[in-house]
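One chain comes next, on its own, written out as structure tokens in the form predicted alone.
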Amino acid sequence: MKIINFGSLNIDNVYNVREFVRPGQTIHARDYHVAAGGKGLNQSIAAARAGAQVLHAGMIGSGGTFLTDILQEAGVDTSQVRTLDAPSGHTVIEVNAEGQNRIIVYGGTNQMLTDTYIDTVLAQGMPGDVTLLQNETNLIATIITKSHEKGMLVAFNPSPMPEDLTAVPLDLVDYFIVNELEAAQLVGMQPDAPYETILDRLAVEYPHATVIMTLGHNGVLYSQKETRLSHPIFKVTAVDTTAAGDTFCGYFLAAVCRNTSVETALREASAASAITVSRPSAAPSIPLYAEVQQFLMDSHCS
């Protein structure tokens, strides 16, 4: 069982600031660096470091070669990544003194997938494999439909949220991996609605799907038919939250591929996410599986 991730590949331009810039304001950055990013890249690295077999599908352009190098170093298969004569996807990220972030994404080559390319990639998959998607590439509806027709499981992390949800065949999604805001948007509810109420509505609208809802400081909720589970966060000092959700996603799906229990999957993914937020940057902050196991041992002993 492997993961085929049709995922974004971004060049992250990261600016550390004391406070987020306000409209009309000009501020000095305290630090600046360039890093590998994109929700897709982060999730592939997380899943691979958690031990999953991961095939990454996507496009890079000018200046993007180092992105595939980093994926390969993490153990990700990049044989289907294509290079185009166009600007690579990239981001502008503000990270404030509290470790919170604000992100602007430019799609670039991430928005240049084609139907032919999708067919070529999916030919590498088997029924029961997982197709992982975010919403930073194009042709999301096509990938979901073709993956479902092939008998693959579809895991969708709808970030950023699609502007037109009716254009995406959400009824074919097997795993929704969402934060509380995205979960509320999926069912047209206010973001301050009770979490359990949002889960109830999701269960009605997508009865066959599994929902994993991350809640920041409030941990994570899991819903699959009649089963409801939760896991609290592991308390750490936050340095940079940029890749926290992506780490959780990759680690959780890696556990799914190992056919481990849901409880173990939530625990390992929560621990991996906690380690990630305690470190600066995105992809470089994602822990190895051995680090997560040591963290869990130390947490159990403390």
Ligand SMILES: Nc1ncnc2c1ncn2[C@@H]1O[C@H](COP(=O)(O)OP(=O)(O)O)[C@@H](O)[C@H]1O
Given for the second form:
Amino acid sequence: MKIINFGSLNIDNVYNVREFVRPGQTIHARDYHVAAGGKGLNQSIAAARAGAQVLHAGMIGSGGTFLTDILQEAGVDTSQVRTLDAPSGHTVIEVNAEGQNRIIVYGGTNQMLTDTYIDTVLAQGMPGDVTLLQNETNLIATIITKSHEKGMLVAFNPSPMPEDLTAVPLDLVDYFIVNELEAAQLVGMQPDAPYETILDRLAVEYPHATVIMTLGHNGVLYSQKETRLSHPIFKVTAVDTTAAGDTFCGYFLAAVCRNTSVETALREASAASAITVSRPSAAPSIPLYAEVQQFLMDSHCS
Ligand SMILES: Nc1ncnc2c1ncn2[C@@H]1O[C@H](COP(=O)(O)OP(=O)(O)O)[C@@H](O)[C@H]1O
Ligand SMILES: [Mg+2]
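Mind pulling up the form predicted in complex with the ligand next to the form predicted alone we just looked at?
Below is the entire complex, every chain and molecule, led by the chain shown above.
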């Protein structure tokens, strides 16, 4: 069982500034660095580090080769990633002295998937394999429909949440992997509604789907038919929560592919994302499976 991830690949341009730039103003950045980003990239890396067989599907453009290099180093199959003569997906991230950020994202080649490309990639999939997708690429409705027709399981992390979901065949989704805000939006509820109420509504609206609803420092809730489970966080000193949700998603699906129990999947994914939170940066902070196992043994002893 493998994961085919139709995932975004972004060049993150990170500018450290004293204060955010204001309209009409020009400011000097104090520092600048480039990092590999995109929810798709993070999730592929997490699933591969967790030991899953992962094929990443997506497009890169100018300057994007380092993104596939990083995926390959993590053990992800990048044979289906295409290079186009167009700008790569990228972000401009301002981080101010308080550590808050403001982000502009430009989809670039992430928004250039085609029907033919999707067919070519899905020819590599078998019934029972998992198609994973977020909302940073185009044609998500097509990817969901075609994957379902092939008998593949569809795991959807609707992030960032689309303004209009009516064109997306959500009834074909097998796994919703959502944070509390995305979950509330999916069912048209206020974000401050009780978590259980939001989850109940999701379970009623999508009775065939498994729902994994992550709650930041409040842990995670799980629903599948009559089964309800939860897992608290592993307490760590939070350094940088970027990629916490992506780590959870990749680790959880990797556990699904290994056919482990849901309890184990939630435990391993919670531990992996706690480790990610305890480290700076995004993709580089995602732990290897051996690190997660060691962390779980240590937390068991303490
Ligand atoms: N401060 C934290 N300490 C430990 N684990 C955390 C912390 N914040 C998040 N996590 C873990 O990461 C998971 C995903 O985080 P969450 O914030 O829900 O995702 P997203 O990044 O998509 O908003 C949580 O379910 C939890 O297991
Ligand atoms: Mg969150």
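Positions refer to the first chain, counted from 1. The term rigid core refers to the most C-alpha atoms you can superpose between the two forms while keeping them within 1.5 Å. No experiment lies behind these values; they were computed from the predicted model shown.
Chemist: Please determine whether the C-alpha atom of Asn259 is displaced by 2 Å or more between these two forms following superposition on the rigid core.
Modeler: Asn259: C-alpha displaced by less than 2 Å between these two forms.
Chemist: Using a rigid core superposition, assess whether Ser285 undergoes a CA shift of 2 Å or more between these two forms.
Modeler: For Ser285, whose C-alpha is compared between these two forms after core superposition, the shift is less than 2 Å.
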